[in-house]
Every structure is written in C-alpha cells, then in structure tokens.
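Coming up is one lone chain in structure tokens, specifically the form predicted alone.
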Amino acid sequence: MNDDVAFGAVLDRVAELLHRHIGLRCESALYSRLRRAVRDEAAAHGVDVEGYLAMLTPGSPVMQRLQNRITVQETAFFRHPEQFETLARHILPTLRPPVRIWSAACSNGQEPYSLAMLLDESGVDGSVIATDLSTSAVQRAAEGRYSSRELTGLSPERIARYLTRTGQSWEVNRAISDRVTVFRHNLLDPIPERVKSCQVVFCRNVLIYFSPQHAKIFLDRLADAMQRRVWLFLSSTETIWQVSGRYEAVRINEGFVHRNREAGTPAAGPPARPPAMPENRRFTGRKVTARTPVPAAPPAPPRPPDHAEQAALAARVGQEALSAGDCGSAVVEFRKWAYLTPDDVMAHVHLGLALEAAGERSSARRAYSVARQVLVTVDPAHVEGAMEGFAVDELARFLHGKNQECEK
C-alpha cells in the first residue's frame, strides 16, 4: 500500500469517527480541511497518520483539538437580521418573561451576545445560553472580545452603546455579558438540563453538516426534551421536514420559523373537509332552524386550479410523501412541483433532497445542478422571492457542497 493510499485510509477512518461522535458529515468541502488538519496535528504530536489515529479516542485532548479545527466557526453580530427582527417583533412579546434561549453551536459568540442585546433593546428580562463543541470557540465566546473586523453586523450606536474599547479589541460590557452563560455541549449528548426551560432555540448552519440520522436524533431529543414548546430557528439552507416530523413550520413574514408539535400532535396533513350542514337547516346566527326544502342552484363549474395552487398542493403532498418515507411518491410530486414553477430554487433543491433520499445520487445531482443554474441566470428578486427569503449565498454553498458529494 503506497503512502497516499495509506493516508487516505486514515482519513477515512478518522472521518467516521467524526460522524460517529458528533455527527459531522466530513464531505467534499470539509475533506481538505480535514486532510490538511490530519497531518499537522500528527506532526505536532511528532508521530506519524497511524500513530495519530491511534491517538484519537473520544474524550480525549486529542479528539477535541481534531474537533476545534475541523468544525467551522464562521458567525457575524446580528447575522441574518431578518430573523433577529421576527424573534422581537412577533415573538418575544408572545412569551412570558425571564425569557430564555439557548443558542446551540454559538461559535466565537457573536450570536449569543446579539440576542442578549435584542433582549436588552427589546426592555425584557431575559438570559441567553450559549453552547458549542469547540473548546476554544467556548473560550472566545466567554472572554466576549473581538477585533474590530469581528464588529461586522454591529451598528456604530450598538457599539457605543454595548462594547468598550480595550487596547485593540472590543469587549462586550458587562450588562450583556452576564446575560449570557457559555459551555461547551456536544449535539449528540442529552439535551443539558438548564437548557430545558428555554423558550427560544437558535440553532443555525449546524444542521446541514449533520447526517440525516445524527440531525434526526438531535430534533427528537430536543422536542422530548423541552418543558414547554419553543420557536426554533434554523438557517435558511436548514429543511428538518425530511428528518422529524415532530416540528411544524410556521410562516412569519417572509421566512419560517419552527416550533415543536405538542405531545400526540400528528405531522400536518391535509386539512379535514368540514361536515355537510343539512339541507334542511340553517344558520341565523343564534340557534338552527328547519325550513322547506328548496330546490338546489346548479353548482358553479370547479374553477380549474392555476399553476401556482398545483405546484403548492405538490409540494405540500410530497413532504408529507417524504415525512412517511415514500420517497418514490415524493419524487413524482417534487418533480411535478418543478415542472410547473421551473424557476422555483426551492422546487429543485427539495428534488435534489428526495432523489438522494431514494439512492438516485446522480438525478439528486442532476436537480441540484438545476437549482444552481435558477441562482445564477434567473432575476435576483424573483429568486428570493422563490426562496422565500432564505440567503442565496448560503444556498448556493449548500448546494455546491451537495453537488460534489453526490459525485462520488
């Protein structure tokens, strides 16, 4: 076996035991990190790949440096603005105050101090949690000081008015910082106990790195976890109907947020026909009373439905195809979805999901080549108003990565 094909087998090796431990699905945009990380670590450690490998058991301070450099930990203040602007407007004057939330994979921490600012601009009394894998990102997230590239999403008034400066960096004042408790928390382990209370989760471009079974089991965990239902938010890239159907989506503006069903609560279906009143009663408005029955007028002919109400009823019966596990069925429905509104992103990408869900990997990237296309030649405004207002550039690196991934 020559050196490359030796190396290649421990990174494979050292590749399931990332998805093994923390769900990481090391594919083509992560596997040159993965190799270049590989082999300094074991040059740091003055040992050769094998040796490494042998080094690598959960747990271990080796197993954790491995995961600082290989999970990403790319964040901003007040990313993605229009989430941070429905969790104040529609729905923290919903809950009843402390108001807690859990920021999951919280980074370097800009996040966690940026709901703790919304909180504070918002008058409501409320705390933020703050977890992530990364031991060092934990530490950075603690230490709550930045460099003045790292202010990017901040207002010059949020940054007078939350952060001091110290020397060459910038420190989050101590009324927001003791608002925010950090901890490093795997996704894969039990959902922690002070995080059970929370109403709000944020858990953002954490999903897509997860195997559909690794994201299945941190979606259940967490609704059988919580006291109370909660409002979760994911990032636009992020779809969870294909993997629990324990979460309905909930449209606010132009986005979706997800809460979890309430205990018993089926998947959504298609809505129950309401009963046939009699013919021989009617509605005054206080009580029911008979009268003589009248001749019927002739119905008025269906109106058929437009393009728009079949693409819609075609997506609606393809995820709950999906939900069920007919993949086969979702597939007709996707394609038919497609087919009618040819420049809807999404049309494709959920293509793309359920053909790789059925094993078709090269149809699956054939759709996502499509989706790709509708990104970069149809009208910007069209697109996200496809996309119902989800990020092209996340989307476009979503799809990417599903592309090459789907060529091996």
Ligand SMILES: C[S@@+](CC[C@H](N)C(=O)[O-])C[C@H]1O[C@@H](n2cnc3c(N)ncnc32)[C@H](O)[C@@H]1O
Contents of the next structure:
Amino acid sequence: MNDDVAFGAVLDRVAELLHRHIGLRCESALYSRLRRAVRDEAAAHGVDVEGYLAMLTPGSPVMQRLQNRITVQETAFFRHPEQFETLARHILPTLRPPVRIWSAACSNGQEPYSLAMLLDESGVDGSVIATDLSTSAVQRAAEGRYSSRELTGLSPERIARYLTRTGQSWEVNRAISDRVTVFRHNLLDPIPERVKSCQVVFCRNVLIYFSPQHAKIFLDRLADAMQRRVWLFLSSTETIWQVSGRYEAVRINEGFVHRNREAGTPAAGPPARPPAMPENRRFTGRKVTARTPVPAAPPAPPRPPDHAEQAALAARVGQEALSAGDCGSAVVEFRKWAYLTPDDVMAHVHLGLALEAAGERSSARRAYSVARQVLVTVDPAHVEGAMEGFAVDELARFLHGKNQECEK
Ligand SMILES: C[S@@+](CC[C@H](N)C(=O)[O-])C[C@H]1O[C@@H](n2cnc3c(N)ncnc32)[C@H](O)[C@@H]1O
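Since the one above is the form predicted alone, can you give the form predicted in complex with the ligand too?
All chains and molecules follow, beginning with the one already shown.
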C-alpha cells in the first residue's frame, strides 16, 4: 500500500470513529481539516498516523483533543436575535418561574450568557445550564471572558450593564454568570438528569453537523427524557421534520419553535408529516406572520417522505423562491437541500448562487468551496447527467471563477 492510500485508510477510520461517537458527518469539506488535524496530532504525540489511530479510544484524552480541534465553535452573543425576541415576548411570559433553560452545544458561552441576560432583562427568576462536547469550549464558557471582537451582537448598553473590562478582555458580571452552570456533555450520550426539568432548550447550529440518524437519536432521546413539554429552538437552517416525528412545529412571527408532543412518552404511530412550512415557504406573494403561537399541521400520513424526496422538494421550492426574487427563502431551501444530500454538487452550487444574490458573499464563497470539494470526489460518469448540462471541468472552472469573484 503506498503512503497516500494508507493515510486515506486511516482518515476513513478516524472519520468513522468521530461519526460513531459524536455524530459528526464527515463530508468532503471536513476532510481537509481532518487530514491536517490527524497529521499534526500524530506528530505532537510522536507517532505515525497508524499509531495515532490506535490511541484514539473512546473517552481518552487523545480523542478529546481531536474533538476539541475538529468541532466548529462559531457563535456570537444574541445570534439569530429574532429567536431571543420570540423567547422574551411570547414564551417567557407563559412559563412558571424559576425558568430553566438548556443551552445544548453552547460553544464558548455567548449563547448561555445571552439567555441569562434575557432572563435578567425580562425580570424572570431563572437559570441556564450550558453544555458542550469540547472541553476547551466548556472552559472558555465557564471563564466568561471575551475579547472586544467577540462581543459582536451586544449593544453598548448591554456591554455597559453586563460586562466589566479587565485589561484586554471583557468579563461577564457575577449577576449574569451566577445564573449559568457549564459542563461537558456529548449530545449522543443519555440526557443529563440536571437538564430534564428545563422548559426551554436551545440546540442551535449543531445538528447541522450531525448525520440525520444521529440527529434523530438525540431528538428522540430528548423527547423521551424531558419531564414536560419543552420549547426547542433550532437554527433556521436545521429542520426537525425529516428526522423526528416526536415534535410539532409552532410558528411564532416568522420562525418556528418546536415542542415535543408529549413529555417523556413516545408519540404513538408513525412519524408526523412535516408541518405547514413548505407550503408557507412557497411563494404565494403572501407573507405569513402569526402574533401568537399557532399549532402545526395535524399528524399525518403513513410514510414520511425520504431524504431524496425532501431534497428534491427543497430544490424545487428554492428555485421557485429564487425566480420570485425571494433570495432569503431560497437560501433556506437550498441549505436544506445541501444538508440532506451533502454529496450533491448542484445543491452547493445553487446555495452559493442564492447567497450571492442575497449579498452574502463570504457565505457564498464557502458554498462554492464546498461544491469544488464535492466535485473532486465524484465520479464524472455518475454525475454529469445531474449537473444541469455542465461538464465536470466546465463546472470546476465556473466555481473557480465564482470563488475569485466573491473574494473581491
Ligand atoms: C457552531 S457551534 C454553535 C454554538 C451555539 N449553539 C450557537 O448557535 O451559536 C457548534 C457547537 O456544537 C458543539 N458540538 C459538536 N458536536 C457535539 C456533540 N456531539 N455534543 C455536544 N456538542 C457538540 C461544538 O463543540 C460547538 O461548540
């Protein structure tokens, strides 16, 4: 076996381990990061890559280091601000205090501290449990110390009220940090006892990295474990309805919040049909806005649509949106398409085009890069038919040009 082939085989094994233990979907975009991480980590441990693979046992510090390195910690204070507004205006007033919130996959802590600030501003007695897989993220979250650059999302008023400058950084004040408890938790492990009484769960921008079967394991387990019906916030690019029928979607203003159908007991019958979302996102020219929570569509048909059907639907709805000039909705649908079929190069191409049309050039550049990476992994004989008239090398040139344009 030559060195490249042997290294490739080790990478495949490492990707498989990460997939099994932390749910990570090692699609092509992640492979280059994984390749670098495995090389560096093997060198840091003074072994070759096969020796390193042998050290990657579940729960070992070596495995944890790799997980810390490979997970993406991108976050911000009050990220997706409309969700915080929904929580403050429509949900907190309905909850009996003390309110308990779980920030599942809290990254470096900006999300749980934003939630604690919101509780404070709303005058609500409550606390936040923050967990993450990465021990370095957990440590940073527990410290609650941020650089000026990391304060993005905080208004000057909030900075003045909730943080104190200490040298080059800013520290979250005790009144806020005392409301937050942080510990390490892998979302694929059983739900921790401490979070089972929470009324609200923020689990945003993490399931997007999971394979659908792992997302389902987590979501079903959450529905089984919680002592009451919870309000579950995902990010707008994460859809629950392809993977778990245990929740209903509640539309509030222009977003969705999810609720487990019954606390702690599996829902009877087949998984439910997707809520009304796809129809609402088809462009009838009418903007759907609800001021109060509206129950989702009734439970449904015997067989949920499979991933390929859902991907095809998202592709079609996205294209309709784009032709109707609604780039934001097109982006949402194409993200769904790319999420469901990550190896479909055209999903990433369309996502890039929609992002570009929406003026999000750096995200568009990322989508084009993913498309290029997918393109080099596919067998041209299998995919040219699906590439809307492009030949592989033509599409590669097109994507290269697009990447450069978006860099300017
Ligand atoms: C992109 S950040 C999202 C942070 C925050 N929720 C937000 O929306 O801003 C994703 C986080 O998920 C964590 N993560 C990835 N896989 C996980 C797993 N299996 N269990 C728990 N956390 C995980 C990563 O360590 C990372 O901090």
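All of these numbers come straight from a predicted model, not from anything done at the bench. Positions refer to the first chain, counted from 1. For clarity, a rigid core is taken as the largest C-alpha set superposing within 1.5 Å between two forms.
Engineer: 2 Å or more on the CA of Arg365 between the two forms, with the rigid core superposed, yes or no?
Structural biologist: Yes: Arg365 shifts by at least 2 Å between the two forms.
Engineer: Quick check: Asp343 between the two forms - does its CA shift reach 2 Å or more after fitting the rigid core?
Structural biologist: True for Asp343: a C-alpha shift of 2 Å or more.
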